[in-house]
Every structure is written in C-alpha cells, then in structure tokens.
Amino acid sequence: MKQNFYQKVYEIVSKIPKGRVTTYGTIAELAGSKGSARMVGWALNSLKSQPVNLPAHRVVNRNGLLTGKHHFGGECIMSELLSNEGVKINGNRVINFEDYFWNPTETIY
C-alpha cells in the first residue's frame, strides 16, 4: 500500500505546472488517502538520496509556508527555485497563494 501511494504521489508530483503550487494534503487527497499530508512528505524525503527530478519545490502546505525548504539542502533553495519559475516568495510563505496554486483535480483527472 506504501509504495503504491507514494507512486501516486510521485506521479502528481510531476505534473505540477512550472510557476505553480499544490498542497502536501491536495495530494493526499487526489492519491486517495486524504488526511495523509505527512505521508506525501515522507514519500518526496525518501527520494533525496535516488537521481529523481520531481519538482518537489511546488509543494507547500496549506497556508502556502514553504515547511519542506530543509530537505532542499540549504534554507534558500527552496525559495530561489520557485522565485526563479516565478512565483513570489515573501521570507518562507508564497504570496498571494490562491493565484500560484494548482488544483490537480482540474487537470489531471
């Protein structure tokens, strides 16, 4: 169940557009375990030591607080990658949220 859930979340993962956000519980959600934010960050961690190119930087919670800027490998990272696609960053939160964010229901599935 695991690892059929965390390909699930890799899958949405890399469709999320250039310039854009989703949420760790969208994702859950759209995986078909909704409650399990958590565990969509789990399934992105254990990837950091695989050769993966999933744009896991589009993912925030919520309120749009960038909460896994410390698995990028510097307190930046996180930040300057989706400044650099873009999106407006204010400290470790995206500003005007609604407008980045990317409802995977409506174009996904």
The other form holds:
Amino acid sequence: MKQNFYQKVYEIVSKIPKGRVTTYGTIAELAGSKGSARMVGWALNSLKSQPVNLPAHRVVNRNGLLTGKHHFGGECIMSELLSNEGVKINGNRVINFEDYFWNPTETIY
DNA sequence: TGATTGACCAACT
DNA sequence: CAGTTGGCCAATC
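Let's compare: the form predicted on its own is above, so bring in the form predicted in complex with the DNA.
Full assembly next; the chain just shown is listed first.
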C-alpha cells in the first residue's frame, strides 16, 4: 500500500533524533509534495487527538522559528522541550539552526 | 458537493 | 517592515 502524505509525515517525524530539528518544507518534500508544507502541520495537528507520541516539537519552520509552539498547549512548551533535549532556543527561534538541522534523507535513505 | 481552513514558503506590494 | 497573493494538497464544516 502506498503511504499517504500523513503516513510519511508520521514516519519521518517519529524518526527525528533527539537533539535535532527538521522543517516542514523538508518533510513535505520527502513525503512527496514540496509545496504541501501546510499538510505537515495538518498531520501534526491531528496528532493531538491520536495515541501516538511524535516529537512534533522538533519540527520547525524554514527559518528555524517555532511557529507551532502555540499548538502544544502552551507558548513555552515547545521551547522547553527542545532546550531539554539540548537544542538551545532564542525566544521563538532555534540557535545554530543549521547545526541542529536533521536531514531525513540521510537517516531514512 | 462546495467552500473554508490549516503548526508553510516564497515572492511581491 | 508589514500586509497581501499565489501555490500546494488534504481535512473539516
């Protein structure tokens, strides 16, 4: 069975290593639709009602900004989680984002 | 079924 | 610098 966009998103996000972050656009691209970064957010949004536990806090926007922080149930939750894993956060942005950036294609291959 | 929305991205005004 | 527009695709109303 072909994996849907959702399925791919879940798969990729669940594979994000601790202390790393990735972007919606990258996930969307790997999932098969580059322009569908919004769908990634949609998928993650559905996670709130699902029994799975994906590190969605490790997914940030293209600029390394924590755009989804408000959807974690709080404004500090996302930054707290990331900083707890070793990812330094400056307000709503990941410090040294390029250095923390995780490329799914390298791990999933 | 049609219209709206959505945790984005890029470009333009 | 802030606001708008177009694009992308699927879910929800």
